[in-house]
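What follows is one chain in structure tokens, specifically the form predicted on its own.
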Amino acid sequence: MDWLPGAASSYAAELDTIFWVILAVTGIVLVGVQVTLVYFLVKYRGREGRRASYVEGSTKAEVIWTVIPAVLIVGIAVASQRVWSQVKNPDRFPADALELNVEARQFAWSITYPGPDGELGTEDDFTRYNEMRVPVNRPVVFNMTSADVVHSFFVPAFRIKQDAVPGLNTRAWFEATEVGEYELACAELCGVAHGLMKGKVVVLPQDEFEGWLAGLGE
């Protein structure tokens, strides 16, 4: 069985492995934490002619597990440091990307291109609404607002999830490697029809991408 869906963008095996070695870490926690809960209980039930006893604890102890947990979230953190930096740090963002606009609104997605120009911000941007249409094999980075009220940018099968803050212009992006149709959705509740905010991204070869944009996206 498959938890996760299929990884269909460049750093989605990066973002898996960082989610398998947590879980694989909590989960030895959980089951250890839980088999000496039931050792106790069992150790140390009521008996017959046994009292209870009045322990102050241990320093050892509370050193050891306090460090142990300290140690493991710190190492975590900076083993994933590499894949979050190359993410979401806008410095490290691929410079040869396609750039395009985004913005939620309750509850829709506006994507912008640019025309035949290749700018965005001039008279022949062309805008496009819940299809977010894109080349494979590429790059896309595109600068993300807000109309109304805080959206997120979900798209499961790349592993990419970004916050849409109304007044704040956030940059994202994704290089999706395998051609077909990716759910789009809304993952922050942003109001009474928030489960209908739904779109795609639909990923087409290079030249059928380039086609569709010189026809201005008919």
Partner chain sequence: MATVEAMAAPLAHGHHEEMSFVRKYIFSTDHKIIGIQFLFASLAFLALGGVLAIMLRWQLGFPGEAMPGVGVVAPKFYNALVTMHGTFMVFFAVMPLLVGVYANYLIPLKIGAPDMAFPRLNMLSFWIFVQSGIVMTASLFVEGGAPGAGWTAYAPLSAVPQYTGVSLGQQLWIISIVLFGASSLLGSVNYITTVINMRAPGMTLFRMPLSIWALFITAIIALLAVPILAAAVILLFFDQTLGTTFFLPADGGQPLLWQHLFWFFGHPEVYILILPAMGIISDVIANGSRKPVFGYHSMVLAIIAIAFLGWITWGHHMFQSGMNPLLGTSFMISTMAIAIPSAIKVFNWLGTMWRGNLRFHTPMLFAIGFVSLFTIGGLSGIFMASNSVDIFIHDTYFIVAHIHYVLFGGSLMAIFAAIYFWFPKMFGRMMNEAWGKIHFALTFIFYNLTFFPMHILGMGGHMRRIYDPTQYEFLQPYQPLNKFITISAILLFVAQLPLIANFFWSLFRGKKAEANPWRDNGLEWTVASPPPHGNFAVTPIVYRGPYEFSSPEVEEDYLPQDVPLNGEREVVGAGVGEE
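Could you switch over to the form predicted in complex with the partner chain, since the one displayed so far is the form predicted on its own?
Only a single chain is listed, so you will not see partners or other molecules.
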């Protein structure tokens, strides 16, 4: 059992790196604080006849522990922003991606494919439920909306999460890097069967995917 689920998308590794960096930084701070706390508890435990030092503070100390956290969080923010922009900024979505439509509803995912003509919104579009088939190593951009309440498209292995909001078209993308089946979950409480609103993403070799797409469209 890995700590984070196996990574199977193009940006998953970079996102994980930020996770581990934050874990390292906060881990050091955490251990530092807890060890200091325990050390003080032992060293300065009350004893008869001893008196606490009358110290009201130190400007120098305040400056130090204001500046150091500030520097650390600026670093974390800058690193985070790079990946955020890559994953979520619509202007930077990859070109020549396969485009799909996703509609969430209580309690299913419907995925609409462009059909053999490669264009969405034409007559040969077709829709499948709870199973998203995509080619490996090719970016997939999807336009998402919801028919009823807010849902959230979550594929842990791809590190992608994007809410589906009724009345709104939210766009997201991923590029699967390994052939296989991955679980798709709804991550936003959406009603009685929220916990059962699951599907899967099937990543196929590119030629197999093309064949499937062409075959189904006929």
